[in-house]
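Just one chain follows, in the form predicted alone, and it is written as structure tokens.
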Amino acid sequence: MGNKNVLIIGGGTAGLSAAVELVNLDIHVDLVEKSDFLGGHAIGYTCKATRNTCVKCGACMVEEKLKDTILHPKIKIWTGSRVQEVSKNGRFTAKIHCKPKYIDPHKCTNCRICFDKCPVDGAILHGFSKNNIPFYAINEELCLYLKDKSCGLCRDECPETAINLDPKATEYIKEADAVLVAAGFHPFNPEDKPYGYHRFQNVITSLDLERMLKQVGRVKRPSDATIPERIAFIQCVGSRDSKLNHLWCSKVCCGSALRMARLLKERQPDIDISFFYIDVQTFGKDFEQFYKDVQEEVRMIRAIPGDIYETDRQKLKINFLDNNTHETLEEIFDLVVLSIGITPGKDNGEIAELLHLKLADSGFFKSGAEEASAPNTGIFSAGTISGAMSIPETIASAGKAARQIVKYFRANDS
């Protein structure tokens, strides 16, 4: 297999896992990721172990896959890059467009000076893992130098001269014997829901909370950095919603939210946590005992709130229907966490057109032999590009795709 090469589109959990599987079988990999950092959304997830006991959330598995990927010499990594054209004449030929590389990963020591000196919030991006190399990147949309050349502080203050604000985009042509689509998912944007996201500072998403806990280890209110006394988790935001035609369950939200709730109770036991839900999706073989323990620490409310209003001191008033009395109740919380669902990737349509594939009505790629994994064409898929999956399920999907690729190579070489 040493003469084979696979082009992987997407550097999240599925792409990383498939890359590691393939190179361990002596197959070369070109891994193309559109963002500046590998790991996808899951690399920002926090470990949710409580009482020094693993709860099998999968966050450490993503970290491990990322580390294995960046260390392997047979994986060529293309961050900040997109596959623009793909043709096939025996082998696949792909044109890869790479945006300018403003920070040299060989020089950058992750000293953080550029991040601290930049006058525009968000103009310097950062990764969520020590294995994101480099750890910082320039946000082209907000950088003042790229806008009007009015600021070059990051470049001027960098002690390693690792920053160049005038590089050019580049394009490369690569050949591959198979293509694996692993472009992941898009977290639902709840701005249009009646919960005040991006209007009220103390309404955050589950992804925001994951990143807060990973970086800081504790939860604080964004408005004033105080410890919240009462937190509400609201489930199924963007999932199981007929008005949006999002009829699927995102499968991972209940497990993630409840594990974070227990983690918060362990680290900050004085916080009162309420959990609003339709029903609880089971997860893991120890679910029954886990759920029993959760109910002793977290107030479970089987209702989905209708609206959220901001009150004095930027607290949040939630209206919801009591299922027992059928009365509308109001409660005040210091922080609200929206458990946002898994939705189809924004680039799915573009990728489908590029590879002459079709999407399901949901916007996800069709799974299995239906469409996205077509062994006779050399095009395969893995992970949440075909629908909602947990981290372990995504890694298993990537392993399955790697085995299908090997089978495809053997069939065509015989």
The other form holds:
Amino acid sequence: MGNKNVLIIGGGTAGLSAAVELVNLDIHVDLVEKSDFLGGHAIGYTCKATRNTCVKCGACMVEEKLKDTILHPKIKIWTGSRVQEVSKNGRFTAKIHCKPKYIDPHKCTNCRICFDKCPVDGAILHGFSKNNIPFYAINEELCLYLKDKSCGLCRDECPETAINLDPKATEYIKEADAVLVAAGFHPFNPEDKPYGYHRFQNVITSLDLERMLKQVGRVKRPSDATIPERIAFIQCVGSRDSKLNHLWCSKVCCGSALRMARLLKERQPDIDISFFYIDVQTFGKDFEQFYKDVQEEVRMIRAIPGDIYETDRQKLKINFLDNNTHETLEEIFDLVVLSIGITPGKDNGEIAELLHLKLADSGFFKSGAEEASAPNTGIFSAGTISGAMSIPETIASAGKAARQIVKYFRANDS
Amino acid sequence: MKDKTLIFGNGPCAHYIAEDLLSTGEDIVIATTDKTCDFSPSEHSESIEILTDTRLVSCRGSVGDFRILAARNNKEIKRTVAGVIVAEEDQRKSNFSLYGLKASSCVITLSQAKELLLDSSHKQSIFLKAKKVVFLTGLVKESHPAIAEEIMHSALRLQSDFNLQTYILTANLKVAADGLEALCRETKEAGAVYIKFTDTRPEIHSKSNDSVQIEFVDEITLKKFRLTPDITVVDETIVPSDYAVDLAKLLSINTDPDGFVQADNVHRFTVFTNRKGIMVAGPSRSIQTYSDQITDAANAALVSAGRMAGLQIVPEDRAEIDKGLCIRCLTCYRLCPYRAIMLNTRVVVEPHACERCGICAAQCPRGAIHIKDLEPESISNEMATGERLQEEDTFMPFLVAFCCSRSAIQSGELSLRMGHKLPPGLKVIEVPCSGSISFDHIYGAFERNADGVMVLTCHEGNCHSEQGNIYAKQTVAQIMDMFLQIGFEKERLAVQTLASNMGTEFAEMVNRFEANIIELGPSRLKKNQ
Ligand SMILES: Cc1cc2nc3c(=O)[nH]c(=O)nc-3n(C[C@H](O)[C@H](O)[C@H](O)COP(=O)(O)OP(=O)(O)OC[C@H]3O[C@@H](n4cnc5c(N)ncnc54)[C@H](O)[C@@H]3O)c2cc1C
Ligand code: SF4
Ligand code: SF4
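Got the form predicted alone; could you also share the form predicted in complex with the partner chain?
Next comes the full complex, and the chain you just saw is listed first.
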């Protein structure tokens, strides 16, 4: 199938896995990723192994898919890019819009000088994997030069002259024989919940914790960088919530949170951890044993707290209904971790419109019986674009989509 | 002759795979122990052979050329196939005993309930006369979304078609599967009542007339309740079928602790096993919902149909056995995780099946196995570049870290990229698997003036070669013992585990090790001491 080309929208676990499967079958791939880095959400996750034993969180498999992707000459990678128009006349014709390339990947040696010199926090972004190349990117929203030309330090300091702050955006027209939508999910934004996210510094999300552990290996309070004595995890934030009309379980949060809780207990054993939940979901093949073990280390409370208040020294007061006594209890924690759910991607509407597809009522792409790819449209989907999935499930769905694409090509060639 | 794929199984997953492979013109053989097989392909029926009432006896050869011996009515069946897919169905074990119950006309398993509901005539159905049905699940052992899904579907039918009152008693309600939370709402709207237990459990009594009485305190209202269901449906534990377990043995596939035909190892995602060319899909590899099975089937078809591309090139850097040195001790045959060692007139490595992990070469007592670029000598030469750095007044230890290419090498590079400082005297040596590290490698490092040697492996359960990291640990432990006996500091040797994404932890580990070695001072084995 050496003359076929597939356009993949989204370079997360799903897009990377599908790309690798397709090029292994000699199919060319254009992988279009809107952010500066490939890997999607999961490339920022921490390894959650405890006692030198893998707990099968799957994070390192995303690392492997990314490595295989960047090593493969037949995958054309478009980071910082979006698909803007798609038309179909036999084949698909797509317009790819690439934002300016401020850092020349061929010149950049990832020396980190730009990152260290930049006066604005967050104006230079960094990747999570050594296979994020280049490892740094200019954040258009915060860069002073792009705002009012008042800076330019990184460009001047870069020893490789790899930084150009005045390049233009570019546009390309690409032809494809099939389109795979793999634009992923949006992590639930808990600002509207009464938990004080973004108002109280020491309320963080599970995604923040994943990244903190990957970056520094330990948990600290954002407000004062001290080690918290008491941490509360609150589950199902944005999932299983009929008020939000989120009638789904995000599947991965119990596993992610409890595995991180155990990792914290191993690395920082003095921390007390409480886990507020509705039902603990099964994850992993050794769940029965894991669940027994974790109950020894973590205090499990079957209740979902109402409100969170900030008290002195930026501690957090949580109210909840105690299951045994049926009294409302009040407890103080140093850090609260909200286990945020998987919700429909921000761009789902736009992408659906681009491809003339209808979304499900939930806001996800249709899957299963009502597959995005009604036979013969040449449009397929993979990963969390069509609902909550774990990393292994996402990889499997990408394999399934690759197979559907192969069959579509065969059916349309004969 | 075209290469064939052999599929074991006769359930939905096996049939999906068959249909899928036929649709792109593959040749397939279906082998099932069932007496009949009602699979009828919608196209290409000339490309399929169905062997019913057939059991596998043995499987020789390797990817591209598996020689299958099977038996049907004591008659031998021989086939040569390029690939094998295990897609047997699972098996249910009733959980009556967990709840202190016995099967009876009013205490049935979930499978029985499902079957009764499948029978559309309903005439004989015990549900016709019943008013209350109780489902028990996950109260002693944890339930699973695949079970919860079946319970919810059954409860919905009973509520709406039979006008029954259903109660679902559980601890953790498992809704982590597609559409289950919504389905759960639907059952509630249809009238099903969910009663959840946290620290308490219901008391379940079976009466002399087989009827069941359930007493409990509702955890929300703290009120006492007594339920006397007309029918009690007891959940089941899903296990691999006996034949799937047999197949794993006959095919030399590593299983998970419950016997499912796939090791619990992330490198086997999605349908892979420790053997190239042998895949496992559907309920043979894990507990699965129906939609999981369809996804698995597509993945098995994908790999199976794509396999041929990789087989055209014979890899050159694989293990080779020196026939002059080999004494047929079969250490390699026992230890090769990928079953790449073939016993013909002599012991040989099948290059297509070999993954170049180097375990055999490290473990062969005769040193008869060679892998290009992995010989202790060539690795020692690699060390020389690090050794040359060592001309300082203050003691800067020369540290050698043998790093697995899949984990520690990656995390080491990540740690540099993240801006961590690593010891200046650190020499990282990439090995395909830590299991390839032998006594010679480690001694070689000390001979080459290392002050300390680290072996950095994957976490347990994450080794692509299954046990490579365990062998590395054993090798290190044995050398430490010897060090103890000769009075050499065993702290100069360390083995630790990492994953590819642990950049920060890599830096912590090597820097801590460097500090320990600085404390110990230069190694006495150094030549210029
Ligand atoms: C807090 C948290 C913890 C988790 N922990 C685990 C865990 O431990 N184990 C596990 O198995 N799973 C875990 N998951 C689930 C895991 O994150 C997902 O399974 C996985 O990331 C899904 O991959 P994806 O490719 O579908 O989506 P994403 O990771 O969201 O990737 C989608 C990609 O598409 C890009 N994109 C979006 N829109 C566009 C567009 N319009 N054009 C171009 N590109 C676009 C995005 O930038 C992104 O790179 C966790 C999830 C959360 C929220
Ligand atoms: S699967 Fe998760 S726990 Fe296991 S090694 Fe990979 S990252 Fe670590
Ligand atoms: S190198 Fe590994 S895979 Fe190859 S034959 Fe030896 S033990 Fe088997």
